[in-house]
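To begin, one chain is listed below as structure tokens, in the form predicted alone.
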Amino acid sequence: MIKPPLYELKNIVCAYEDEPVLQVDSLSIPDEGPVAFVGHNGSGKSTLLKLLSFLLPQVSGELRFLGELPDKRDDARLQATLLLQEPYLLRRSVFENIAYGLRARGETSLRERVAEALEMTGLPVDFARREWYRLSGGEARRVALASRLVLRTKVLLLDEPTANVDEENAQLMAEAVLDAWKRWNTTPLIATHDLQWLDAVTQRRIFMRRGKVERIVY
């Protein structure tokens, strides 16, 4: 049986206030590992990530996820999670931030799952007790990443994950992203300007310009 692509897009148009910002005639993203979206500001990378995470509907066109239309899969929206460029944390402890999504999905074994996510992002287990306001910028970004990793989704979408993060935190995040792919076959889809960081994660790239796919290197 032929394995379907992770995503298939045909004649996709996305718009903000009736202004088209993304136009993709045809794009197939295989389920074969991390892929990066590369382009200048305004190229459509963030819009595409929101579309692929099912947070933004298209105006027209067809989007398929693992061979099916998202509305035909009850679990489609549970199989993709997006880490935004500006990490948002609840005004709660690190544990509660990471466990929030698990609670919402009715999952159990919260302590074990949270400890695993902390370990993957290079944070000690006792870090779970720390309050949100006691985190540095890099620590907050890693906690936000852990809150996505803990869900073990099929797709992990990352929008400028290393923005305003130092080299050490960036390296730990790269290791965590690759670890999720190896452990659970979670496919990272990444939009970033940080090409040096990207080299450590993937060489598979989709180049974008003015809301369109310009070139693909798989």
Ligand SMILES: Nc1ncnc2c1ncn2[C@@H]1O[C@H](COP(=O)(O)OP(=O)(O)OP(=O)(O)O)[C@@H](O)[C@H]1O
Second form
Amino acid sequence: MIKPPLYELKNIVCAYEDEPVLQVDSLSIPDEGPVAFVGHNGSGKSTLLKLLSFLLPQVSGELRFLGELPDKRDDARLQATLLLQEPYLLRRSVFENIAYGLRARGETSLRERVAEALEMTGLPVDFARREWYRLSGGEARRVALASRLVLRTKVLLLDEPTANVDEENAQLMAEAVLDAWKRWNTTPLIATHDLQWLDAVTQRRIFMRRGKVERIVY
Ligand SMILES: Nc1ncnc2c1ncn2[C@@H]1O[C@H](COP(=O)(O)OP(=O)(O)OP(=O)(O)O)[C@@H](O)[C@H]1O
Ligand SMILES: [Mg+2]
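Form predicted alone done; form predicted together with this ligand now:
Then the entire complex follows, led off by the chain already shown.
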């Protein structure tokens, strides 16, 4: 059986308050590894990531996920998790932040899973005890990434994951997302301006311009 693409978009329009900001006539995203979205500020990258994580409905057009129209958005949402451009943490410990989604999904082995996610993002395991307000900006970003990685979803959508993160730790984040792909077949889809960092992750790129897909390099 032929494997369906991860996503297929046809004649998609997304709008904010009746103002169309994203228009994708035809786009297929294969399930063959990390893919990046690049383009100027306001080109529609974050909007597209929100659409692909089922947080923002399209005004018109068709979006298929693994070959199906996701009618039950909650099911699809469980398979696609988005790390927002401005990630937030719960006002709780690092452990509680990372374990939150696992608990909501009724998962067990929380300690092991949290420790593994911390280790993957290059944070010491004893960070689990830290309170949310005792983290640097870059550490908070990595905790937010760990809280998504830990879910082992089919898709991991990352919006500017390396903002405020130094080079060494950004490198660890690159390794973490590639690790998620290798270990769990979690496909990272990344919007970023950090092209040097991106080179370490993937050469597959979707170039966006003024709300449209301008060019695709797979
Ligand atoms: N919540 C919103 N309400 C209204 N308009 C919005 C909203 N969010 C984004 N827009 C508009 O939609 C367009 C696309 O924005 P989007 O955030 O998707 O761009 P982006 O490529 O992620 O940009 P950046 O590189 O700055 O993050 C822009 O014109 C922006 O002004
Ligand atoms: Mg954005």
